[in-house]
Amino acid sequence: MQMTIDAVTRRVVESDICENLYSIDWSFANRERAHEIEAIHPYPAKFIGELPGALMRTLSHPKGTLVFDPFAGSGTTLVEAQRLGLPSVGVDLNPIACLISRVKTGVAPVNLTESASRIVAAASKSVVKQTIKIPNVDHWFKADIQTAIAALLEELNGVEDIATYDALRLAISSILVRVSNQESDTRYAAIEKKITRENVFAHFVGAVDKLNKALVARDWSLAPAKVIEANTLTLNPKGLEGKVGLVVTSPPYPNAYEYWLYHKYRMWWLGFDPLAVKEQEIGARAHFFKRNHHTEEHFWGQMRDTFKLIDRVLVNRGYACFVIGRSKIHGKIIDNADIIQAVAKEVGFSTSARIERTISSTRKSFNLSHANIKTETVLVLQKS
């Protein structure tokens, strides 16, 4: 009899949850201005915090379990979990994304602005002698700009505190497009800019000051947030170090956003390999314009690998939430939510809610002609 009562109670609770999901204004037309922590570094097609926040507040998950984002990007899900006092873990292939997430969810370094001033004082007197081995670097960065950036990075090597080191590297990363010949973060074209070596140091100090103020302005306790730099499709579940109670994510869209390209020179300057990221990145346009190019079938396979992981780590009756738009592959419109929904069903997940939301017209992407996505789907799935 007890089992019957529990089953009835569970169905009633889950029915109420579904009703609550459909009552939310998913366009968030009257949303408040985002916290300044979300503006510390450029990132394309970002989650708005209200999305994961609404899902976490509405959906039940056992106490002590983790909120998991297998495609963490710039860490918005992890930040919103912290704001609600929930432990979380995020995985991303892109090292710049992981750096952003670590800093956003980590402790505010002590005396960060003073550290930046010392770095600048030393870098401004430094003479960089090594050759800068970055492809086509002279096209995108003037010679004096190159030596200024290299000097800053060289001086950073002496910083021992990990939180300070990460924060200062993130500040450098955040200004690289501004001090380069690239027109803007969303325009991949070289133009003439009146930027000097001294401007590089000034922009760096300004970025550190902005970052420090954002970190200090967080008015919530820092619940544990683990960031894993890895390929979700091949991740060992033991790396999560805990049971997952709720999944909230927005996976890359096939043939939509060029995350690796957006951060290509940032990765090279900070010592990472953007070409290795490109080869593994879901949805990179380069995969769709080569011999034996990717098709929607590749996305089916990638989502199957994703759900193998989710199925292994998510508690029974746990929810997996996906926010995803449509793709255009060689003239064909692909509804990626349909693919995720079908893959989820293969492993025993049911659909609790499927909601279309309008995306703000001010949201920018790197390849506007290929990623002009006006709506996206909020898909809430439940492990049976």
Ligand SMILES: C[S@@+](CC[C@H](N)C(=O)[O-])C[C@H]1O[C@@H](n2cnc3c(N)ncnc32)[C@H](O)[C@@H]1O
Second form
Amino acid sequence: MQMTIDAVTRRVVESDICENLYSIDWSFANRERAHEIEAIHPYPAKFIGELPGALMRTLSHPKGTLVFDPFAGSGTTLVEAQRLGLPSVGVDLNPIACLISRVKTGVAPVNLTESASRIVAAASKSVVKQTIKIPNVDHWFKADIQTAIAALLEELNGVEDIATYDALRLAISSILVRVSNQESDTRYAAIEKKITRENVFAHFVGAVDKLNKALVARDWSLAPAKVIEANTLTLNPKGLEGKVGLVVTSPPYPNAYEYWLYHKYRMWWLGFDPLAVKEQEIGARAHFFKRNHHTEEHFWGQMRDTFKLIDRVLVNRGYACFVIGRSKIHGKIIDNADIIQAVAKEVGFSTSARIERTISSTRKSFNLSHANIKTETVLVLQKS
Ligand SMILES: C[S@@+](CC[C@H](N)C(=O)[O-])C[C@H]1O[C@@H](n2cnc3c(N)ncnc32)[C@H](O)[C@@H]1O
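Switch from the form predicted on its own, shown above, to the form predicted together with this ligand and output its structure.
Next comes the full complex, this chain leading.
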């Protein structure tokens, strides 16, 4: 059968795109320092901005369509989309992730540092009792630290402007590990740190100052970025069907990072339920160590549901990019990229490129040492 001119042109353009993809240095070894907006709050296994940025710059997407990240985490894809002037939408189950994404992509609140000073002035005088129900709270937070955090949160409840409220809550979230007895973000041992009530207020003011500087240092215009707090596997895509031109994501994968655990006390303090997040979190290690534990089959099913969603929202011939590593489940190494490629094929996607990239040493600080993972795969899949 003869191909139409359009189809021939499309093939040529698409083969150029693939060639361009293979010519990129995916280790980004010579990358410049990340923009300060990326450092406002810790998040495990986040993208370096260059990665989604390179995919968005290289892969075509119809004008006016959305960039979609179904596992948006701390919103790196959404920020990079804004830097390129593209509207975007991101979904994540984790309320701390969504808070970070909203603040990173939202307007810089007016007079943020002044609001923080007012809150500290009121909180340092108040003798609020800590009434938020947090399991094992005395093990992780000294009594006077608890009342200082509770006083800040209480004062914050009076803030009416949503952008200011979100930004100040994010600043509190960002200091919680530092003012707790927890050794560090990645070490879950309780140690003596000699933190005082005054330190809590000083760290809060410092965090707000840093956040404010990062927000005003964004020298790009803020294209619309919508953040949806939801389980991607059960998301109703109404309103998004056919509106997405490009998907860029790094999904959670089995028995690897534990986003809910990493943010457990942040969630308790900010009034969320980390245990509900854990139940729905794809790949959480807890699911792999209980009786009737999850297997790689669960991951197949979860990615199938993800691709069904992507299929509904993505334009025809649109690209879906997945950045994914390997897992170790009960001693067996699982290549998650193979699973995603196979599931994508079932749903009608072809593979345009499969590239292995070295994970930078900073990413490895959230180490998957139990799996000795040093590379990950960039998969570019195309809807037929
Ligand atoms: C690899 S991280 C994404 C990191 C992101 N690329 C960034 O730069 O911050 C995977 C994300 O998937 C989220 N996640 C896990 N299970 C989910 C589910 N069922 N629905 C939505 N998000 C989920 C986790 O909360 C985590 O933020």
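In this text, the rigid core denotes the largest set of C-alpha atoms whose superposition between the two forms falls within 1.5 Å. Residue numbers count along the first chain shown, from 1. Predicted model, so just to flag it, every value in this text is computed and none were measured.
A movement of the C-alpha atom of Thr131 reaching 2 angstroms or beyond is seen between these two forms when the two forms are aligned on their rigid core.
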